[in-house]
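Form predicted alone, single chain, as structure tokens, below.
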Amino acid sequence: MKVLVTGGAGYIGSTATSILLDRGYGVTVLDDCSTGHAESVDARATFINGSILDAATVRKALAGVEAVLHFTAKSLVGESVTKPEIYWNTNVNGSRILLEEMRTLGVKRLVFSSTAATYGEPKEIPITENSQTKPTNPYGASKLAVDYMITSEAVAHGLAAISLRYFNVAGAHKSARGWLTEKHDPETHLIPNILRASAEKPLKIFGTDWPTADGTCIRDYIHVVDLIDAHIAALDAAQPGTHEIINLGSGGGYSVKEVIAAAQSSVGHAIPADIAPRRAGDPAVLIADISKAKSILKWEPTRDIQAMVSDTWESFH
């Protein structure tokens, strides 16, 4: 089968690209690179450096390719409150463009990576498929307006799709190449700040008196690797004229102090950190039920919260 990777320059969609060459596929690549790094991608991989925005260039991307996976997306909470038009043009419109594109040339299967980020803060936790999907931000809503056009497509048109609900995606992958991790500028994520952490810039843990055990945030994490087996999996799993909503996540979850304890057991030393005030709106646990990805994709995922450290710890050497 031959893939069509969107944001195949990016961390999640070279690693992707990566193991979907690996293992026998065949790939093209569509990424503009504006967060994306060419070198990142695959040199097994057909390579488009263009805009998701442009149809011709999607029509190109898209020429002898039986399926797609859609990852390109702006993708900062932050940015999307200051500059919500770009996150409605890129993530919303980009996807009305590959959706139509895929229509007219018979492309069939799409596997979306969405986020739960499209829950906003819920009721219940753990979050499943059917809680209420009231996003807080514009990224959060610009990734459930897509869902929303895909189920349409699939209604309408006969598309096979299944859109993946995850949060935070770590670890590194250990391509042919050298080390698939993350680059991003400015970094939010948690994992690759505490590892950068210093004595002149330490850690901020933002409140240790939430009700969790051990008084930090949980949150759910899952592998980059694991996260593309998922993908994967729904490539076979999606069946036509139906939009499946599938969550990805550990089962669990891991505490800001868990993952500190599992950073300094991979750089031997401990990890400088101050204690900040609760952030407002921050919810106590976040974490997804995975059990219809168990039940659909035959999927859970296999690496711990130490694996995604230690891979990160080791791609940054």
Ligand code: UFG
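C-alpha atoms forming the largest set that superposes within 1.5 Å between two forms make up the rigid core. Numbering follows the first chain given and starts at 1. From a predicted model like this one, the values you see are computed outputs, not experimental measurements. First, how it differs from the form predicted together with this ligand.
- Core-aligned CA deviation for Gly106 between these two forms: less than 2 Å.
- A movement of the C-alpha atom of Thr212 reaching 2 angstroms or beyond is seen between these two forms when the two forms are aligned on their rigid core.
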Contents of the next structure:
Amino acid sequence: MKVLVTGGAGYIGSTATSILLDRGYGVTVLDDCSTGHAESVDARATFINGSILDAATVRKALAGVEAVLHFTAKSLVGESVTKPEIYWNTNVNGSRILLEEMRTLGVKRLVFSSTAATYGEPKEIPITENSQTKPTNPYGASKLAVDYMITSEAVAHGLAAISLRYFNVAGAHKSARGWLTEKHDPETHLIPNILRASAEKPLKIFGTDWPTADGTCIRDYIHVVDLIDAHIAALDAAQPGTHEIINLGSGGGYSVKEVIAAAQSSVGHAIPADIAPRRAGDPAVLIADISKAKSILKWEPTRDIQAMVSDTWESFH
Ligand code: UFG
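Can I have the other form now, the form predicted together with this ligand, not the form predicted alone?
The next block holds the full complex; its first chain is the one shown before.
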């Protein structure tokens, strides 16, 4: 089967591309490299360096394709508050163009990268797919809008679709061509920031006064390779005329201090860290209920926080 991977030059999309190719899928990558990196695209893929906002380019990228893994997105929560227009354009308009071109060309299978940010501040832990969706920033709102768009496309036009709501993706993938890892600029994510912390530039722990056992925020971390395994399962599981929404996490949580402790055992020295004020918009605890992923995708995460930290550490060296 030939698959279009939008955003295939990014951290998660390039990992998907490499693993799909290893498993015998044909892959076309569409990415404008505005945040992705051309050198991350596996040489076995057909690479179209262009924008999802250009319908003719999207049409070209869909040639011969049977299914789409749609990763292209702007994904910085803070930036989405100051520049919402970019999020509505790339995330929502880009997805609208993709769906339209898929419909025209009869491409009827889609797996979409949704996010836990669609839920906002949770009222219940763990978060299920039936929990309230009340995003607290334009990033989450734009992804929720796309989820609605996909539901209506499935109902009206028979698309087979699954949205995967990611919690905290971490770790790295060792491909035959080398490590595929996080290369964000600016880097906002906890694990890369822990591993890059130095005496001159210590990690900032955003708050130690949260209502958790050790006072730091708890998140549900999932290894990027487990995440891609779930995408490949979703490609098969999607049913015509149906849009399933499925959480992807590990189903358990780690506090910021626990992640720092895991990192210390990987790097073999103490992580320089300062206590900083809370970061705006951070909920105290986010943990996924992953029972739906287990039952529909017949999938289980297998890589723990230690693997996420040590793979990221190795990928940086
Ligand atoms: N943190 C620090 N210091 C840092 C970076 C992060 O203390 O330098 C803390 C944060 O306050 C948070 C935790 O570490 O408590 C994790 O933060 P990340 O930035 O790594 O991840 P988030 O939970 O904020 O964000 C993730 C995804 C977003 C998504 C969001 C909500 O990266 O795309 O979950 O689902 F929107």
